[in-house]
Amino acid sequence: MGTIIAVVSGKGGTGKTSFTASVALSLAAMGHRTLALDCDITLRNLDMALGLSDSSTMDFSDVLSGRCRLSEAVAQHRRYRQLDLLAAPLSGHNDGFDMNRMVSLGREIRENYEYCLVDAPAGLGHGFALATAIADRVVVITTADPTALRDAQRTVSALRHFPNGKLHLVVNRVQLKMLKALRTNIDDAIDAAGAPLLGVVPEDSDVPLAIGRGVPLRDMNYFAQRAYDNIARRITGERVPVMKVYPLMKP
């Protein structure tokens, strides 16, 4: 059986999305069988993280309502072959979104993959029950600013009914110089947010420049994939010591 990972935030712009296509990508390219799940309703932009813009005609509401099949709704990569894309509807109506047909989605998916992330919205909203309803663990994506670790502390404490070992925190886009401003370092982030670190990704520049040319992030040099490829083996069980953040030099 597989094991589904909803990624969350409490906020918006803590990079959430770029955090889960880049581990999905990361796992596939380990050769795990890997489904990347859109919980974003109305706002999907996982397809464009992934590179595969438009490329989805079916989305997960289309197999809660039995309009198609797991296997005929996902989109596969046409690099990773490994990794499958299910898309977020477009449609903000809550037709089909019924809790227990999610429930019965996530053990499908468990059935024919080996990992999910779950790209859930930001917030707390209906979106945020759907993708932690079906989930095994959660990733709480915050970045080092006080508005974020105080509302990833809000998250972790309405998560608090996943068992201990299931609910993790990634600080992304770390800047030291922002560190140094803040007069803090990853273990006050930890503190602040309440749940063990499952890894630190630095800020790159070049992320967003992937996502606007509509490139997966790991098909370019980047700085911030070695984190995520090391938070992917992570995943899968290695002890894989977290990266340090150094000054930003690209290798």
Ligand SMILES: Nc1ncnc2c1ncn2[C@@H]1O[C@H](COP(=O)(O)OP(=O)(O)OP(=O)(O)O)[C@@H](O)[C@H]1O
Second form
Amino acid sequence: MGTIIAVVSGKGGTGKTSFTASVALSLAAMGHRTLALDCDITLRNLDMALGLSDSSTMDFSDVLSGRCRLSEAVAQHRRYRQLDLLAAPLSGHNDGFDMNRMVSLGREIRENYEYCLVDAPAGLGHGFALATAIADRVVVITTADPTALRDAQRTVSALRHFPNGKLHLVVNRVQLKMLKALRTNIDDAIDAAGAPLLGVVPEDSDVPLAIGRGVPLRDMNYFAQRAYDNIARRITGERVPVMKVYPLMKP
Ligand SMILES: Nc1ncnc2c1ncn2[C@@H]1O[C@H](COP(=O)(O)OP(=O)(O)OP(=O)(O)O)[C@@H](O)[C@H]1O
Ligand SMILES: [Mg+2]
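Show the same protein again, this time as the form predicted together with this ligand rather than the form predicted on its own.
Next comes the full complex, and the chain you just saw is listed first.
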């Protein structure tokens, strides 16, 4: 039985899509059969972050409505064959998706994949509800700035029903020059959000560049991707010290 992990945030633009794409590719590169599910209805861009722009002709709404099967709706990654993408619909009402059907889709995903990462839209709306309704675990992505931290705290509060050990925090865009101050902020983030830290991802200009070039980050980068790889290893149960990310940051 596979594990479904929803990737959420309160504030927009904290790095959910970059995280989902990079960690899904890490898991696939490790040999795990993985699904990247885009739940950001109408604004989808997980395909770009995976280097699979416009490769999908069908999306999860086609599966929910019974127009096609899960296996027919997914697009297999051309290079990382263990990874499939299930796209979000480009149109449609956010709240027009049936929660019970989504939960059944979740069951089918668990039967067919070892891991599924769900890229949620920002905030606590219907897309968030869909993504977290099918999830076994949730990762809240935040940056270290105060507004993102406050929104992360609200998000964690909305997810209190998840049992201990199933709710995690990732602090993204950590900068070397702010490291000293940020260590306090990261501790603050864990305290404030009340969720254990799954990992820290450094600020890295290759993250936006990868999308611009239409290639996955892991095909062009070592720094941020190494942090995503560490997180993927932790997801599979390996013990990887969080602080190992710091020496990997670009000078
Ligand atoms: N570690 C990083 N270093 C540098 N830039 C980053 C990093 N992570 C994300 N970014 C950049 O921040 C921007 C937002 O990232 P991304 O699209 O992944 O966020 P998001 O949370 O999915 O946004 P939205 O809420 O709009 O869906 C992008 O331009 C991305 O390239
Ligand atoms: Mg996004």
